[in-house]
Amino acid sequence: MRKILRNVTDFICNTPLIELSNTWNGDGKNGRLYAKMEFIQPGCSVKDRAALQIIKDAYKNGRLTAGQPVVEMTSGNMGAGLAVVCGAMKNPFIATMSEGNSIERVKILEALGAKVIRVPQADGTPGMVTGSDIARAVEKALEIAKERNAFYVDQFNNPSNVAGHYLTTGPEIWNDLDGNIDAFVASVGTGATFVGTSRFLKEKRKSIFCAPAEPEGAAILKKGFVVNPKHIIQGTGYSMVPPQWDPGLVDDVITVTDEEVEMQTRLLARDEGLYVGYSSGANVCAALKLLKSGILKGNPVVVTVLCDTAYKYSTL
């Protein structure tokens, strides 16, 4: 029976996990790789989950009502879930973004309705947004926010985008595997995914081994220090620690180099059919790197998370 959708926002969650058998043939021996599909989502990424629950939420708590503008920093994603949450709740929204992030996420919000504001680079490259770019533009996200009486999302301290991870995405993938999870790898940006996902996971089971993947050069969570804060990884790695951050949930920090994220990303659309972005192929590399490590024992199943499509980037 074909199911009919009340608006574009039933449409997001309950995303399939599909098995990486071209990437990690492991014959049922050597253990299994699956991953979320994030990117089928209306907004084409795991944060539409995220951005539903804080629009959600803010209702909820009254601070926001109908009609009000909703202002908030984006490297993309972010932007995309919340146009396509604010034009179904007929929300005005406006997306400061840096300069550094492609033109194409630019092009994506506007088309959903979003008004975009693009502010220049502190020390970041294009392709390559740093923590200080990612400053710059929160501080023109309040700025706006203030003048028009906007309700700000604030995502990176907003509890609202862990627990739409919380809520959903670890039920799901708990609920397709029947609780048969080893590990689960997720990459960092505000951090949500990972901790939401994990809290939700070890809570069902305190074994599960849960790793965040980080950029190489700015393995913050895992040295303590940044060597280089520029990487092709947008919408993560930002060289800081995510305010919402739960080191107790972590078991190991796997980092990636940006040609590991590069070769892995053209592999999965070579060899799995699936064009996604530089975090999917992160995130990939990341549980490829677990999976080889021979610290998980028997025949282990690892999860990850294809965060976003392809179609976002310049350079894909």
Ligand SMILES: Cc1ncc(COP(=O)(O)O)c(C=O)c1O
Given for the second form:
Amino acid sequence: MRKILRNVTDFICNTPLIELSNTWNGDGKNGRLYAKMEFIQPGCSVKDRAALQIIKDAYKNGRLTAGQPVVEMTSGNMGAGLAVVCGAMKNPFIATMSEGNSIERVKILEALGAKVIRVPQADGTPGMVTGSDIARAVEKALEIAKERNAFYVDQFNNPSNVAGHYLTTGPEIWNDLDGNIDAFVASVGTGATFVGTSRFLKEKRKSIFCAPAEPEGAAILKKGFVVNPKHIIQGTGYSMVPPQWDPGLVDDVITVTDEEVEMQTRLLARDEGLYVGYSSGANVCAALKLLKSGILKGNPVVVTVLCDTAYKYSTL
Ligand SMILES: Cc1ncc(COP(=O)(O)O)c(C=O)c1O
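We have the form predicted on its own; now please give the form predicted in complex with the ligand.
Complete assembly follows, chain above in first position.
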């Protein structure tokens, strides 16, 4: 990381790993648990790196030009990342967002210069956004993209989303640990964090155990069906297999309940001083289940992701 930054985009990527030594086994004899501090980026989430890759690639391949508007459906974090990057690049940014996402998220995007269009929920409730709610917000984004001749980001289908993690998150983890990693755990929204990072890590060493984390009631990856699409892990668990999903990277799927996630998220703040959001709690919860399962032999090193900050939520 440079000491003097040209602009805010230079502060995206290169996040540190932190050992969660008050959460798992401070003496390091039964494995170590590390988490990547994604919430310290300018948009305060893991999505900054994907946003930067998407915009950089869109300029490179001519799909985006100077001053052209950018449109995306977002649960908030991709929106914040895009608002930061588009602000720096001087492209106007319009976000469509389900009304189920917290109002704090809308305010953040507006403060960052984005125009936010809120879309009524299909079957979710405030704080609990379902796959059908997302579909509605996507429809609205497509409509606006057509009207405004805007670049439609399409994070679920855009390969640059996965590439951002393949090119940055994976190599950063590998290099920071000098290749001393046995497992990677991440929750799944578009799936880019899990797929991009796991693909890179498995190319380095196929035996690295890669496990997505899912809400217990919406465990489409684990069970193939959904019992309850509502859960507290905003930004993940949309009750569908993401279009860029790669089942060949999955060694096991770990499910977590809302109660476990809520508790773990609070413990991260209390015990580690890490005031992070629910998907971070879900990731740590799943990583702990993996460590306790005994599947990993020896003194395993497990890495997960602290996706965003709890300051984005009114309920924590
Ligand atoms: C809070 C949070 N956690 C996790 C994720 C999942 O990231 P990905 O889309 O790379 O699967 C997201 C995605 O928006 C998110 O907002």
